[in-house]
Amino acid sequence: MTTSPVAYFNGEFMFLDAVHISPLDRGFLFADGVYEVVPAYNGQLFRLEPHVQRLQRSLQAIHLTVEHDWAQVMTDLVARNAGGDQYVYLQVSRGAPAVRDHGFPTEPVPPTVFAMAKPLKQPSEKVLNEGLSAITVPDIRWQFCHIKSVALLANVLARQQAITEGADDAIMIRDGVLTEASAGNFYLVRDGEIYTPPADWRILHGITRSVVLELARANGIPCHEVELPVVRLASADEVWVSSSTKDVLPITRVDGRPVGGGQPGPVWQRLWSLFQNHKRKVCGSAW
């Protein structure tokens, strides 16, 4: 018999399956919602002000207010579910009102505030040695894609497409430039130098990002935020993608070729392990 993890659900910590969510919620109607993702190692949140921050700048931009602690309420949801290396989802819509309108409700309704904590698996062993496989496919999401929004139906498409033709990932192109994959920022890599889209609209301003680019900064690896046109991904010598729950990671083939020799290069082996280093600095513990 298995126990249900604990969440947190409007200002109480609860057993996940005892959380019920009104059909009128405007995060299930509308996608009205913002979301974060956080890691905890070792039982300990990683980079949780930045993450703290950016959920803030996403309810800002829905023009959403909510009081909330939320720095002490991952925290504690990491704490009652036994620690250890975890990710928590955090997810806060604008509510349910009595009637479903596209327009903002006009009498107050509170907020739904729903977290919760699951385990967070270290990348198997066949995907360090051997890298992932993508696929390209055009970037068809909406242009606040800096929000991190709940209406994630055209990021679950492109991953499906890209399961469907038997690739792990989708390297997404908006009008001839590359910008991100399906759950994660993109990196390539040419002469040894770090390339990455630029935090605009086009992307979202991943906190793993910030780590990559702080970690490789501060180790002489050079770093350009540059727009990158979809050529340039032909004569990359490394492909990479980076996400809260699986730090940074090798493509290794897109679109059926190799990318440079077909193996997670050096510039990617030497950042994995600098960013371990740093999480059992930060966090006593790394994969």
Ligand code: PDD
Contents of the next structure:
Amino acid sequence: MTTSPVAYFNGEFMFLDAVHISPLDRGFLFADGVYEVVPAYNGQLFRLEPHVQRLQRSLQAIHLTVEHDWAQVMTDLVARNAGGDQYVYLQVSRGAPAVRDHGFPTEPVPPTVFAMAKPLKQPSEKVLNEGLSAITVPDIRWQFCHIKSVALLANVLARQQAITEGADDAIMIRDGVLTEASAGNFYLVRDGEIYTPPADWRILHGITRSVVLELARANGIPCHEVELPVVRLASADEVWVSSSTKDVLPITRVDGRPVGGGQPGPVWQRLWSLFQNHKRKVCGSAW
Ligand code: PDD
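Rather than the form predicted on its own that you just supplied, could I have the structure of the form predicted together with N-(5'-phosphopyridoxyl)-D-alanine (PDD)?
Let's see the whole complex now, leading with the same chain.
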């Protein structure tokens, strides 16, 4: 018998399968909500403060005021799900008013706050040894990609196109420049230096991205936050993707062609081990 994991729903901890959300919830009807994904290693939430700050910025950007001790909710949730390596998914929507109307509810409606924790698995040996494959697709998203909105249909379609074409992920291109992957930030390496698009409205300002840049700079690897015209892909020695659930992983094939030598590159290998050491130092992770 498997027991349902513990979730958090509107002020209470309860089993995940006991959570029920109204069909009138604006998150369901309009994708009128925002979310966070926070990793925990060895029971310790990693970079919790920047995740909470980004959640607050996302809420502010959609004009949703919610008083909540986000850090405490996530810390308790991880503890109630028996520590270890997990990630917390936390979503806040503009609640469930009595009627469906595009405008914000005119009566006070409590927001819907939901969080769950899931086990966080290390990438497979195959991925670490051989890397991921990706296709390139047009970035058809809106102009507020820095908001961590639950409106992810364009990301979903990009990822599914990759899967349908036998690849792992999709790298998006807007107005001739590389932006990000379907659920992660994008990097390329050329002559031992790291290049990643600037943190503007075109990308999510990834917390993992900030860790990657911080570790690289602290260890003397030059980093450039610059626009990357799509032609830069062809001359890249390495391509990477980063996110809270994947750390930073190599992409070794793009659109069926090998990146550099077609193997995870030395700069990625260095960054990966710096990242794992950093996690162990901060959280005592077993990875
Ligand atoms: N996604 N860009 C996009 C579009 C993302 O969805 C994500 C993360 C990132 C990386 O952000 P961070 O390093 O803060 O996780 C960049 C999460 C993991 C998700 O949607 O599941």
